[in-house]
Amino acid sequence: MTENDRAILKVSELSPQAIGWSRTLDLLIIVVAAFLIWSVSHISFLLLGGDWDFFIDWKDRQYWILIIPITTIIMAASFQAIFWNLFRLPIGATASLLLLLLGTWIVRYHSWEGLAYFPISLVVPGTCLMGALVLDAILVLSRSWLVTGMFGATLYGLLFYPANWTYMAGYFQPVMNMGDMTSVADLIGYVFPRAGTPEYIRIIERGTLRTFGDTPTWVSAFFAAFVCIFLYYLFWGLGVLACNARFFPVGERFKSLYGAKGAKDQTAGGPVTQPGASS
């Protein structure tokens, strides 16, 4: 037992066994909190933008770049507000989107490649992790949610496309397929037919360079950055509302489990002296 642990026990009036219980409880809370953050982020993402980020040939130059940042910043802003206001930890955005990315990879690998036999190159997910890192970095440097919303949310929307270009670039290469020019991503989609086709999401434009990005890509990126500013402020406020703590009275029986001295005296029938009380 360290000197710090002895000082904490002396101030809190807890028994030495309470240290092990407290650390075990902290570990359980961390595991449960990580699972809850992942589940909330994953379910919210599936409901709001799941189809747009699913198959590689559905990641078009307009709506994929627009919808994914504005559907993921709501989780990043909410959890960033919770972590910052309760713990002063600038890791809320990064932690939530990292857990979302890990959970998405697990689902895509085991469910779609392992069970449905789709190649992982067809269902590779996008990532907003670079924007989340910038969002947390600006918060810890400025210590202001107003500055973070203005500059961090703007960069969050703008960095989504460059961050995903490292793995998307190969799928934008033009190829000839039965006399038509298309991209490698669309060619993969032709080879692996699905129950839902990309036509209900977008129109496949054959034989034009607009299929491979061009100007509409950056127009969508700047519009996504603009929308992210307002969504960040809105969901930061909702995250702050979630930080309002509510305390419940703790009974003496629960206190005695942790070895509080006052609880032991009351359990044994002895008098309990309140600090500052007159005799």
Contents of the next structure:
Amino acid sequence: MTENDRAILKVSELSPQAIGWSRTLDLLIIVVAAFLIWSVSHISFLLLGGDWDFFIDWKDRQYWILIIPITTIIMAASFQAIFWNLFRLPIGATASLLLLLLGTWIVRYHSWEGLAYFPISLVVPGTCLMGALVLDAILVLSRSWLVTGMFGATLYGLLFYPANWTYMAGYFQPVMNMGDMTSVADLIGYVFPRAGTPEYIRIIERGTLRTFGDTPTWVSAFFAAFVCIFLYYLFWGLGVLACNARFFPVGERFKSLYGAKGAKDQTAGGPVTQPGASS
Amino acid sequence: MSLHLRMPRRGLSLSLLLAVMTFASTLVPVPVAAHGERATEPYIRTRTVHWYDVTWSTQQVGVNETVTVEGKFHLFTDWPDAASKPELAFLSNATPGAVMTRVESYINDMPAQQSVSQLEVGGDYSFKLVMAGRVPGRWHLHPVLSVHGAGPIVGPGHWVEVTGSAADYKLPITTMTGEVIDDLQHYGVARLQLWQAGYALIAVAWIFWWIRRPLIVPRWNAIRKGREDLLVTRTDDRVAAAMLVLVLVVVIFGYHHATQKYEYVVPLQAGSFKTKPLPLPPPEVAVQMKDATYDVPGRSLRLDVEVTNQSDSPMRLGEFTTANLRFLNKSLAVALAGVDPSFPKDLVAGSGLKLSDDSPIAPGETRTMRIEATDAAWEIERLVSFLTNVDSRVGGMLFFFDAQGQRHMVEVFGPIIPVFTQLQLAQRH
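Switching conditions: you have the form predicted on its own, so give me the form predicted together with the partner chain.
First the chain shown before, then all remaining chains and molecules of the complex.
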């Protein structure tokens, strides 16, 4: 334990016994929070990002680069706000993306390969983890959600493409198939059939956004960064709102509705018989 | 009283056991064999894509060996309004997951890796699918035409046995830049996992840096008492700055390395191709549906049609086909010979086709005849729900044969009336 840790404990005015219990509580909350962050981040991403991250032949230069950052920053910002406002812990964004990545890999092996026989090369996921680390680090350095949104969210959106291109570039090498040039990613999607996912359902490379360097990639990355700023502020606000949640005031009408009204009086008068219970 | 106390405990134990078993069952992947070919609504299956002359080159392949499914499909003129017209479609196959791999696919001998656009209703197209065995097992293999806005329209399916070991499956390719890929199903995975594991390691280190110290209650109390200065220190600032630099360096280095290593890359290919219908001669038989009933208890489709032979050769009706079911005129040898030995037996109705007048229709003759297609397959294939469709219509293809044995295909379609009792049937006819 460092000097700083001892100072925190002193300020918190916990008794020596309570300090021991608080560490146990820490561990319990870490486990529970991990599952909560995992599930919320994963469900949110499945609903919003979905197909663009499921399959290698959906990872285009336009929508994939735009959609994945803006659909993951919302939970990253919310959890960052909660952890920062309540505990000054700058780990919310990193934890959200790390657990999302862990959950994604479990599903890829268990369901996609195990149930549908898809090879892993077809279903490799991307990640915004590096952007999340930047988001948390800038929050520490700035102590400001405003500055974090301005610079951290921008970098969050911008870093997604280069951080993933590092290991995905190979999937976009040209290859010949049946006399046509295609990419390795396209070929993987063609060879390993998805009966319910026809080729035309892919929403990729629409429009004419190829002004800069004959590719829409960096235009999409900068647009993703731009959108990320606003979504960061919006969902940071949502996280702050969650921090301020209070117990709903329980009135007599509510108690009556749930059968709680008068329970205290009955208990005082003798054992309460549950409806339908036999003696 | 003791029993009263034990029962809830036993119930709780059973509930817990059930919960554990349910959870455990989700951990073990259990693949399914079916893929819902009978689930598509009958109005789609009877009035959109009619598959014919479909053959399977073999019913048993080893891992890496190929089976070819080929034939033709006709796009029905009476295409239902509730389903989008085939402006954009993709030739695929139905199997339970990627148990077989798609080696090649063609529509009208044109490569069909991409979607095909602007197919013409009323036209006929040839198709060919070459599939390779990947996972051992007995798999139902169908051709499928996925139509944008109408969904996957499944052709006839046949069981194909894949033998051998899944571990033997390999798909080596060489890219146009000369890189040799040993096996496409594992390509790039190790590299990707190594990088992502590295990213995750950095993230774990960052999280551990923060959670190793007193956490929830002490930090919450410190904030309430205005001592936030204790919670994020100068050391934390330096660590955060180092983390920021580390992330940027790793990303820039990795990106630069990848762009150097893979100098030539191409985007995902998203175009479609076009092809005209097969140049088939127009049918020399005209058919007009006069009345159609489905006898619910008798499981019999009865069509009253007016047939005009416009050729100079006598004609006989040999087959009625709809939704991949085939009803054959068993007294016509050329019709029976049209069923390829590889065609699935369960899709050929055992009772065949019953005609009110099976004599040849003379050239120029117009005849009204009744066609009865009776079989339990209407129920088995879940086709009778066409009675509850919004437009209550039925459609199919009639195959006539002239004296030289040449086939003339013609569409038949129109409204259909369900009859639920024999009395009702007698009143109608």
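Positions refer to the first chain, counted from 1. Basically, rigid core = biggest C-alpha set you can superpose within 1.5 Å across the two forms. The structure presented is a predicted model; accordingly, all values stated were derived computationally and were not measured.
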inquiry  = Once the core is aligned, does I29 move its Cα by at least 2 Å between the two forms?
reply    = yes
query = Hey, core superposed, how many Å does A18 shift at the CA between the two forms?
reply = 6.5
